[in-house]
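One chain follows as structure tokens, the form predicted on its own.
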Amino acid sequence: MATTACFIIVSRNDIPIYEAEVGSAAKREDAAQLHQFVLHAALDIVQDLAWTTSAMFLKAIDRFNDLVVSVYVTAGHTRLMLLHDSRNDDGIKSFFQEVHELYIRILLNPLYLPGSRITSSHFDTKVRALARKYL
């Protein structure tokens, strides 16, 4: 089964710092823009939910057609957002937890400026490998 998945990390200032199309479905030319639009539209919902719960994994917070937006909010209010069409909550939670660990390693790098774009090819390779493993 082909899956559609778009993963994005949004800083606490609502600036996207990492984006990746990690699904195995055939790519449409307008899919990337549609996925970005749906994810950014869900930011308001995330903002409201983040202050009402102590959970980091917010599960499915929004839907668009057959796509679902799942979110993981870090302690520093960085949002890890995934647009997907699968129903694997445990796999998605594990994916978020491991990507969060990778993100912490990026933050510990003294050459990385927090809030700037993540351009590391190593980070990108690891995120894509985790997506293949869990999604």
Contents of the next structure:
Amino acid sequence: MATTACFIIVSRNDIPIYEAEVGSAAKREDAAQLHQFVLHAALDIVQDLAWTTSAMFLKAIDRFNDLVVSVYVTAGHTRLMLLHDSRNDDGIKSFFQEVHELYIRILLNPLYLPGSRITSSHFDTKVRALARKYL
Amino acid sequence: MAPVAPRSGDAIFASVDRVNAELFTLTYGAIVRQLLTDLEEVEEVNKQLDQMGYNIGIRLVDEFLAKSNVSSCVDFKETAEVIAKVGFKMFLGVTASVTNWDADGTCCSIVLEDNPLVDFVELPDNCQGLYYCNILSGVIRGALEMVSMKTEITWARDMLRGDDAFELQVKLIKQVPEEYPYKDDE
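Form predicted on its own already given; the form predicted together with its partner chain follows:
Shown next: the complete complex, the earlier chain at its head.
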């Protein structure tokens, strides 16, 4: 399992709708802000890259010291972004694909407003379990 | 006398027109979503769903009787069995079971293990009081009222609230004798 991993989902309107620290490293107080900062800085690159390829998984698109940003863009232009320090492309790809499926189920819930925060605890548990499995 | 074993609804279900399950689920979801937006109060939404169900039920019962060829039920027990085994199968494609009879046979539970209405659904925090499937209770109430049975229906268990099944408690209040609203000379 990766020592550092921060996963966020950004809606098409550039609003973060889900965040999770899924790394096994001991929490540093400033880490959360740093991770957010790096991920948000990568959004511009995502925007440029997303239209150059038909693949949803954009692989590693940005780095900060030893941290790498991998991104997966859904058809609805929701971005699943992962900040990590491991080099496990296959695992990350599978992780994104399965989270994508979970996200679709959330989206199909008639009581969920697209673009609003994902508060489902079920989703949270599943994402963390997937992170343990693949990262 | 023992209730006659009702036929299952499988044959009828196979012969009626059907729609895609997801289309059905999402359409119902959209209705609930819209009601929540329009009425704002969860309580009001429950009431409205029940009323909509009632309006469906009073029409649906005719369709049901015409297509299912069930003979008239001798008692409330048989009625409940027919609803669970034939009615639910015919219109929702699932079978329910009837349990928890009280001593005088006027109150029972219809238990649904599987409910196509709630695929994908998860209640958010601000809708905890919502009975998402309240339309079903309205349908049964409306249908029974048309065959002269006044009932009261409440939800005893709800999967969306963490229970293991859906349980509708059906209570027969009274059998209304048939009334003739018209005088002969009118």
